[in-house]
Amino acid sequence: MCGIVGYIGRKNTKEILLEGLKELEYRGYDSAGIAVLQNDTFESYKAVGKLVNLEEKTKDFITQDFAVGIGHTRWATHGKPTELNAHPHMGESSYVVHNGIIENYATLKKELMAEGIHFLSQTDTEVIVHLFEKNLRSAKNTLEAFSQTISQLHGAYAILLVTKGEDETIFFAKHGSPMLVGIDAQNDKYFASSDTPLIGHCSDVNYFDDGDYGYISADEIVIFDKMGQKKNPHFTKLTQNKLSAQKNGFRFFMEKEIYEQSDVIIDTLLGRLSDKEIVFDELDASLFEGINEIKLCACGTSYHSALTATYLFERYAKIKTSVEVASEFRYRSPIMSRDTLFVVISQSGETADTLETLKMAKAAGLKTLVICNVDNSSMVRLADACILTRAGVEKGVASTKAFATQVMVFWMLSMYVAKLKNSLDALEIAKQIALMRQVPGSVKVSDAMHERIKRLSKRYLHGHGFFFIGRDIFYPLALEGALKLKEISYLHAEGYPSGEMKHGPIALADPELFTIALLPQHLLYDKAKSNVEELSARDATICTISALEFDKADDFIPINSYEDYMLEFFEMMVALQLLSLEISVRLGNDVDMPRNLAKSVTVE
């Protein structure tokens, strides 16, 4: 979702802000802007669309000597993507950038307009700057005005504010949206909504907690907690391992990330596999004491990995497992019992709906675990325990390697729990571990597969929709395949359990309905094949993905023959990702930044 950067120092402020915003492009955005305060004078620039438009607008703007600056990439929530709605938003003498949603903005805006204040945008964010300037007129000092402003806001926010009269200072507040500050060797200060813009600039960073607010200047770092008590910053070392922004010869980041899956799965497995057991040093076995049920909660692609996990946990660990859509779970007054381990899954660790369910589980006294890709993210810091997926930076908005590593973690975790509960014998656990060691090979993209899919994709650019179908654990994979296609091709696609076709959906079958059928050799092959035959008999166009060729299929994507369905799962996953990629490329779409989508959904 939206991205924030800020800078206090003597370097080239404009370039630092623009460079930071570039590092946040992968989150998805529709407009961008910066504001720089130097010698008590503001310069502000905004542009709709890609950052290159903002760069063009600022090409004659030069910053030198000391300055403070803030920048933002916006994904529209309130108001359309326009320059007026782009951040930073201005008052009479101040500018603000904001991630999140101010839930009571309509009430505040009505009150401010009644007092004669004129609004330029349709956004909730503009309320913040006008409310601050109103409070500034009666407050003893700027900090008091800012504190009063924060206390009047309801919702989620990460805020940076700069104002004339305080031209060496950035005021900040964090509640429900990520925010951190870093320092460099010259004691310059850098703000951002994630680690990425700070790598290469800062050695040490402080992650703000929910409720933190205060100000940072050239000489001071002043932080207050949610109770208004002053606190010291807690700086930790910032990793310097940033994946290159280069595409390394690939056309898109998504393509690069599909090809990286073999390497990142090796990282996921590293240090966690022995010959006879799964080793999670980050977990205490007591986490599972008294646990009779696992409840998984996630959104989007992470929900599909969680659905995959339900099959693994119940089949191998013999523990009752359910999965919830986070955005629904939040509002349905769920019954939560303390013998349940509550597991949330998120690539970013900041997904708003999922984060709120984690807070609900904590408040209900449940033990909590997060499966996440980003250390020091909000979920990681809140949960009782964490397993990092180690997928690395994923810049393509449509998730690929994050999904692969999440499923890998769940497979390992099912074995870990199976050993704790003695639900599998040692020989079966050792067999599963041996299979896991083969996964990096099964996700390697072969030239033959990619070329076959590239040529085949030209036949799937029209029609009135796609069915992706699979049975058992291949049903969530079908859902994920359909989601990938929807996200980047904008074609209608649905995932279904194969056996559900005759319960209604088969009414759509005709030559313009494309069916992508997952037919694993080692899991319910004959039953899944008979479901595909039902569609073929109704003249649907069939593309099967399998180790076994199916004579009634119009197209066939062959995978290698394996000894177990889990290895088939991972190679089919790659085939589905490539199919969506190549269809999208042929349609001329922006694969990495599909319309209307954002990488990290930090608002409801």
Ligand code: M6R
The other form holds:
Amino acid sequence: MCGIVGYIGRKNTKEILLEGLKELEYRGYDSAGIAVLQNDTFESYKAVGKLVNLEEKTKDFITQDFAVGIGHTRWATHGKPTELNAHPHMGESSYVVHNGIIENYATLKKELMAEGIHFLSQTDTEVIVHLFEKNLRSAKNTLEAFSQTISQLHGAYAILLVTKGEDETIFFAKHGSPMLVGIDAQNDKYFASSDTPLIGHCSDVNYFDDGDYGYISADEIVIFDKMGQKKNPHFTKLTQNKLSAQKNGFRFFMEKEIYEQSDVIIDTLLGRLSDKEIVFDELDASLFEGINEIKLCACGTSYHSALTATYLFERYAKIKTSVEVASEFRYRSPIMSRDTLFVVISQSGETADTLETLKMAKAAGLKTLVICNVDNSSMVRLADACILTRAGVEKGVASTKAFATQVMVFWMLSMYVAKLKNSLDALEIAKQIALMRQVPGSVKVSDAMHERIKRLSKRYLHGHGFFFIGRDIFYPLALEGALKLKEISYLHAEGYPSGEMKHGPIALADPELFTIALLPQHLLYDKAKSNVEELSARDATICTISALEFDKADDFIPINSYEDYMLEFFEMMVALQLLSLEISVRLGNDVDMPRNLAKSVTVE
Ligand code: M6R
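Cool, the form predicted on its own is there; where's the form predicted together with this ligand?
Following is the full complex, with the preceding chain placed first.
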């Protein structure tokens, strides 16, 4: 999704902007651009496609001495990914970059055009710069023009604006899209839409709150809150751990992240398992006081992990649990009662739809918990309580290790609540904890499995579609397997509950319909097997993933034999991730940055 960087200082401005954009590249984008203001003169460059194209265009552009600059990676929402639609957008004497969506842009654009203003792009963003310049003509000063502009915008935004006549200053505004500013030892200022571009440059950062706007120059940091009151910046230390990842010999970040799952799950478990109970130091047991129900809300892969939680919470913690897709929940006037704990799940902590549901729950007075991978993200800052998944930086757009750690956290949380509510006896909790300790082993990628899947993948490059099927908690895993395949292979895939196939989809069965069947030995094995037999009888091509070989399958991905279905779950998860990866590689796709997708979806 779109990314923003900004810089005020004496270092090599162009390089700082391009490096910053590189750090945001993994989020997904289709064009990029920068604008630099030096000695009251602008230079701006834009390019469609990857950042190398922008680097090529700017190779003769040298920035020395003091300058201010802004940069942007764009993920198209309004208008195609063209150079004209790429940011920064210019007026007569100003440039703007923007993340988010200006919902009333069409009305504003119509008004501005009626006044003779000419638009170059199809974007919503361009209205900001023209509106600002219009306001500037009558305002007392630049800040007044900027704040008037902000007050006329509806929607979500993080904005940086630079303008001639203020060539030491960047104007900023944040509402609903993330943005922060950092300072380095020389007092240079760096802006970004997430903290990764600032790591290595800044020791301290200030995360803007919704409604914040103002300006920052070489010597001043001026911030106003949403009521227009001046406020002091609140700087906190920025981690200097640039996990930002080399591929360490792997072909893709996604592959590296699949292989990292064993280590990151060890991190997820660290300090949280005792022999008899789950320890979440970050939770106050009072969070569950008066709670009779849990409502989970998330998007995409995080939704799938949330769906696994509904099985685990009801089975073990005996607490009524439901889950909803955040974008649906937002607009359906849901009933929210105060005996419900509202839990949002997000790798990034910035997904606009999920964040909004969290705001809704807070406004309704519900207790809130976020399960998140990014500390200091918007959701972490907003929720009453937080459990970090500790998956480390995930760069592949297709989420893998984040999902693994989310499910791990949910399994632990189900035991934590089971203990609080006395719904499982001590022996059973101890048994589950012992199983949890085996997960790092079950997600270790074996050469044998990877090689087998590599070979097998060549048979699954065509056909008229895939069904991933499973029962119980293996149904959300099937949904996740299908999502992974869709995202990086661009082949049609659906996740389905095995028992539902006969209620419609079985009509599609023929040799060109590929069914990936999850057959855990320890959960409803015979029932799931019968469902596969029904498909096999209709000549569908079947690949089973199981510890037990099944003679009706055309292909078989064996997993180890375990004592419990949760361990089978985690090894099958790895098999599904590898299958998508290898199919995508054979199809020649961009595994880490699949078309049309963004890592962090900060627009609704
Ligand atoms: O950062 P979040 O977990 O909130 O993101 C939610 C989805 O956008 C995300 O899981 C998406 O579905 C991934 N590309 C899945 O691989």
